[in-house]
Amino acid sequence: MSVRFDHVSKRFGDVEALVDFTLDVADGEFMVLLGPSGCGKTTALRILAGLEEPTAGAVTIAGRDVTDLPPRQRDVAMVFQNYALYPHMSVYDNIAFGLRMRRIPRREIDRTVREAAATLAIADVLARKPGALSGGQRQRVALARAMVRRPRAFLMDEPLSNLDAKLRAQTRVELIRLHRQLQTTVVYVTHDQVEAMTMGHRIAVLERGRLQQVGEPREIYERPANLFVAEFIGSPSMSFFRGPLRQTDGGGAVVDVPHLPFALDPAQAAAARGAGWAEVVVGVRPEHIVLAEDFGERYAAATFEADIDVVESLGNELHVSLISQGRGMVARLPAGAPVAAGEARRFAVARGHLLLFEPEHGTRLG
């Protein structure tokens, strides 16, 4: 079932939560609306599923106006943060409780409420109380009290929130799985980057109401459209760089930045050339940061020496923080690295792994 939200706004009083926002989900695609908390994703969520009027726009669903259609007749499955479960009832109850109010037959409810549990692993705990659940177990019969709907989409807000790390984790796998398995639309809300990119197969990025970018997790990472995705996307963050552009000789340029020039591609010199920009904010991901003596220096963009502030160690690589003419910024380097935090090393940037934003509206050249 294929989603679009047509040019929707949604105000509420002197907030703007939702600006001119156009999006087309496909049918079976999983997208995730991924920003800040305030971004306005919960609520181009809650709009899809009719909890929320937009103040303009339209909302249709399998080419289908829904935008004046209360909840019930949108055949879609909402997944809380807060599971939303009956504390009253056992977990086979909540399960069966949206297929009874629709007067299934009993043999079908039970056949149904029985093969989601099975599917979802928790055939064991019908009969116990939300209370007596994990989180995880909780979080898994809310998921089952919406597949048993068989609905045209599923639309899930931050549902992994409440979980521990490990949790979160498992239940990721146990949702991509399920989509595998069902093939229905998703909408799925998060702040988590990695819940993001490892579940999404495109992710539309908001901030403060406004469509960022929409793509594929591998283009979103790579090719940010403008700073603020570049630098919401992506643990460690990036490092930015602001200086002016600087034509050399043999018609190469470089981001004169003090004491940490970054010589630009022929590619990139003539593109910022060609776009007149007098000044660039240049972008390093922290695994292009590397040791210069692991690195030879004429494959660098750019090369300089940093004080060691900090090493993390996160067992299959090393985040360190270094500090550079007062500059902060982070390096990924592999586990064994020869590095402490104390010493003063030379590092390199790599050369074409620059990214190039326009300083005053933060786009990213070409």
Partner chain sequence: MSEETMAGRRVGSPRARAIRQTVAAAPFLLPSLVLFAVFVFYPLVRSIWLGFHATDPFGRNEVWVGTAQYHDVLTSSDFRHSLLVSGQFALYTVIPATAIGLYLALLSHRRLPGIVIFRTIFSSTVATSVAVSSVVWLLMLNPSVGVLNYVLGKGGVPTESWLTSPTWALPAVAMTTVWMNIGFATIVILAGLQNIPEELYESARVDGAGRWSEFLHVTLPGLSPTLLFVSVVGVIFAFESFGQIQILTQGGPLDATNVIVYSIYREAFLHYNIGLASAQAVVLFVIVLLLTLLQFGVARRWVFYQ
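Just the form predicted alone so far, so send over the form predicted together with the partner chain.
Next comes a single chain, given without company.
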């Protein structure tokens, strides 16, 4: 079912945890709330679950205002970061708990529980206590417990953060598959951008209680709304350079970063001129910094000399930390690129990939 946050705010004493948060989640959508710790994403989820009361605003589920309803009348299921399994109950009883609370007939409970257990491959541990399970199995039990309820929406609070890297990647895929199968609305909280990018139909990025941007993963990555989103999304992070905007002959424009001037495309130059900004911040993704020798000068927005500080090999690619005129930046190069720490090389920034931001408020141009 659809979910809507309508101008929701939440204060804890002097702390504004969530400020005028408005978000529409469509029926069946996988919505990810993404942000650093303390950004308000968990508060938003807890308000949706009914575990926290908003200071202002309303929450609707399937078109119905549930702001004043207790959690049990909202018909949502929540998966907690630490799974919150009842330690004294068997896996079976854990999964059946929500159904028993709703007085579902015993036979139907049994059928549903076994079905969910089979789907999540935990049928062989139904008799065990959660204490005797591995982290991955506990996670599945928590999922099964949410699944059997057939809720209007799944609320997930960093459900993968307690798993090791390999299991996390595996479970990510399973969650995507599970969602495709169930078609239930998911609101998923995470600080992990990989989870957000891979699982979310759309991502809502929050910071300091404020919604920064909502959009499809690709849109968030390619057209971040502001400096915060630009820096937060993408690993390694984007590099930023600040300089005055200068018009050039022939209608062009240059961001005059000392020793590193960026030539703007005509369209971008026109837009920057239209905005009337005196200074801009240029954002460059690591994959758009390349070795100049591989690259025609005319495709470059800028070329510069840099010292190679550190080369991290990931097997399939290199993350290369550069220092140019005292400024640090990171380039992402193909695995075989001929670079070594300590060398000085010439690099180019690919044309057409520059992002321009207004320095004071961080809003992106265009």
